[in-house]
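Just one chain is shown here, as structure tokens, and it is the form predicted on its own.
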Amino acid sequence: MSMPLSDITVLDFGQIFQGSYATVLMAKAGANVIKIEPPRGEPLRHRTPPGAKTTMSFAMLNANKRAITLNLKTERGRALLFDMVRRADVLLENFGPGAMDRLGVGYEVLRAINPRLIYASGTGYGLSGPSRDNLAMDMTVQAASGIMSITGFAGGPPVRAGVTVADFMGGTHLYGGILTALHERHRSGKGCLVEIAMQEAVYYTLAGSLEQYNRTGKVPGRTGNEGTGAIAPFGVYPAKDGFVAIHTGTEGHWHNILDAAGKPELKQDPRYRTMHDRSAHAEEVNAIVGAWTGSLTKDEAVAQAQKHRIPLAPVRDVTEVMRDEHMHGRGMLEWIDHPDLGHVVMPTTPLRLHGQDVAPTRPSPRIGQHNDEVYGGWLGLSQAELDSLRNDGVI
């Protein structure tokens, strides 16, 4: 198989969702992604309810990656890791700023073992400034970007995303910046610190609120559905079976949903002839798109949107998105038999590269799965030594 990362080998000390999803986008690029947890595993297994062997998010968050244990509070924990940093290309954390300087283990000794070491951080609030040190969960940092502060509906309390969108926004810009190192390594042959901060990531996502905030100089404030732009129609429709969601961004699309509509004769209208004037009416807009959807069921109103080219998607629940025959058709989702979770959906990797491959899915491993494979195979240690290891709690 031709895959891109196929020569790259990462240690990934990822936790939870941001380092988790980073390694895993590289896994599914080929690369040997090696897992390595303490001896009682990393806090997301430790989220598996009682009697479940793993949890979902766990599964897709590491699979195509080998799962190896490492005490790294020993001398020869910290010795084993030296070892294969020696051999590794990438090393992966995300631990809070300066855990892994305590551990005798950070950058700076790293690199100094191995010259060429892309050493990855991602963190809250990133590894200097004031804020550095504040404890940095998806939600906190939600509340400290200003996301949850434009998110609810008017006159009701700041309201979290319903997904971890920081976590991910900073897992996603965690593997954009270790590729760019990696690229810059393949011109001077030297490796750097990478790091990512949650906060930062972020910030892009703030667009639409901050060019409110200059043109108006008003802070935005939360406005539910409705946006907060001069778009109309925008937001959340009834349907007879649900909701559908519809953002227009141009006059054609406004004309288009009169035609689906029946209502040709409101093309002329004053009051709805450009987005401002329909902005300014955004009631008897709605009201009239409203009445339109709630004529017809999800799949309906998908059905004439895509005659009629209308931006129009269905409000969808997870076991809706799961079974999604697009996702599935392009390979996006797919089904698997998991040793600890039967016959589920999970997804391969967003990115496409045309000409090269996708890793297959393996299954997430357990803790401690491939340690003999590693420690034994890749570094070359004897059985008696495996031995001493486990019995001194070294792995």
The other form holds:
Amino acid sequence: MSMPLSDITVLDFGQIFQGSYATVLMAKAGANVIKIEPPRGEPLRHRTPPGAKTTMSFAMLNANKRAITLNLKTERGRALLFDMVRRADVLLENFGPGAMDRLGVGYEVLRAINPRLIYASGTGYGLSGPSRDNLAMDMTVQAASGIMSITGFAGGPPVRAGVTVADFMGGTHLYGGILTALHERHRSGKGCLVEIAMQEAVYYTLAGSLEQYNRTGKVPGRTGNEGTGAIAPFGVYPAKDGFVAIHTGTEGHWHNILDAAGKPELKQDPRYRTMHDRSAHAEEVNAIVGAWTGSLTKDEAVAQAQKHRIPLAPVRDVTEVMRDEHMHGRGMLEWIDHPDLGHVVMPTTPLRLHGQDVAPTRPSPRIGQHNDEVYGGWLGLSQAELDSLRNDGVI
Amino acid sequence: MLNVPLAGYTILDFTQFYQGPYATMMAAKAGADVIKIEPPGGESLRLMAPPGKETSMPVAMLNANKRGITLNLKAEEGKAILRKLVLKADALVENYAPGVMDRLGVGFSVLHEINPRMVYASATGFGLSGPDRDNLAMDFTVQAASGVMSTTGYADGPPLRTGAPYVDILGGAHLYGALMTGLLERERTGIGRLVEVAMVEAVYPCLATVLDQYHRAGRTIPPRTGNAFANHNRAPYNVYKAADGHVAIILVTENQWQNLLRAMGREDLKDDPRFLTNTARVANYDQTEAVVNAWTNANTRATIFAATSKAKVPCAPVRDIEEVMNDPHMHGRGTLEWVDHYDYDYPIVVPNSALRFHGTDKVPTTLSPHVGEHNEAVYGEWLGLSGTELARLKADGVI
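Starting from the form predicted on its own shown above, please give the structure in the form predicted in complex with its partner chain.
The complete assembly is shown below, putting the previous chain first.
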């Protein structure tokens, strides 16, 4: 196996989504990721329904990690952490700002123990500034960051993105930040504190809306699926069995739609010649496109789009996506037998280095599953010591 | 000399639109020398600028701290110049459709021969392999194909696009991670790899909650629930109307309900069995929502936010982009700053990278370059071409 991070050991205090996503990406790149949870498990474990042993979310975000338990509220627990920090390259946490400091295990303390340690912090609003202590969850960050204000239909309320975009955006940036800090350490021999705030990680998604605001002086409203009105055709159109989304970027795309729709004569129609013309006649344009898509199933529309080079995609539900032949064929998705979930589809990593291996999937661990292996095998504690730590609630 | 993590790295940046430029912008903000290479007329995103301008906010935000040069890859001499640039570069990043660089004769395998140490990073919608490889991809169509659009909106309405093109930016953030991984691996092995990110794959992990709800509900697809939690399985968990806009309030632990009652001044309900646990509140969903709405409708966002903050309840005002770009918090942290930009008649707010490395220097912001602004600096000073050669290349449409 040749994997890019195979010489990196990560102490992973990631919880829920943001932090855990960064470390699962590291684990898939070959890093030795040790997930450290309080003895009763991290908060995402608590969302497991009665009778079930784990959830899809947990399984996706914690594959390829080993799990140990540690009670940082005990003196011996902190001492164990210091022992691990001496041997680790990266520590990641996404507790609220200051939580690790209050436990006596903040960055300054750990840096003194291991100056090469990279300490990564993921929060909602960052480690400084007036909003630092605002409680942050994906939904509240979607609201505070402006994303929600531009999602939804005109006249309707703001709508959240149905998926937890801010969490995952934060986690992805954390991964990038940690990797950058590894370069910095390569150069300087020193680790640093890397920090990501979710709100900052999503700011760039506002770029187009900020442009509208700057050019018009008006705060952009919600436009449903219609975009800014500057592009036509643009939108979600009906199909026989659902919907398709179309986003034309060039005049050529419009011509291709007309060819597919069997209306090539409209290419010369002055009402539709340029993007500007089509925007001005958006209703007619949408009627032409809708009549065409409405006569097709999603699959037929996709086949037409591939044949005629049209930027069109079916609006797929999650089951269509998890069975996607394309992603299964590329190895991004795979069927695995998970001890707690059964036969399920799991993703690997979106980061693909040709010529390098991706860590073969290992199912997400149970609470403390690797306590013996890590504390015994890695730290060298005896069985008697392990028993005593268990009895005293330290691990 | 600044103390920055990527000091000494040179990146050839053939990226366009959002996804690729976002990755290379982060590299530039971390101290790499990013040379943005555009066709002589400028990259596609420039075409969306108002008449007579090169710049829109996306151009300004995504290309700050880069140097800009022009190069015509369709000209033989343009390809020859690229081969020279490649000899001096650590990485090349592009987000053209799959196969474009190969068809131009400057794909990974060709460039890897010239400089085996160079990392080649590719970002596409669907990846460099597989049956969907050649599907045309924009943020909007990938929102549809990746399943995220099917989860956004209301049960009785159509699927809804998220107004912010986060799939592009998320793809770019993954691309940055892949680029850094490729460079780190190169430091170890001496070999630069082809690294690859597909948007549709980058967004898949975001489906975690929905996939979980799918399995919980006996493998049935949860209907769209607007702002509420999937299958209305949590309450309060919604966007509520305030006197002057909206607020998002979500409860994730049981004690937060008592906190919220305190914030609302509704301690009279503290023992009411209809609301004691999330299970009870979900069973009495409409009544729970009515209690919260009665309070939020009568108060401003600021009042609601102050009360929930004091009581430790996760809440945020739904802010419009004007409020966000003027946010004192992000300005205070140095995330946002006001700059004078040559293509705007008034100061604009531009962001810094969301990656923050304590103890290293912040790269001072430089404006997004004009098309070809650094042709002389890069081709002349760096590659060593003479003024005469430069003039000729320009006259011949090579740069």
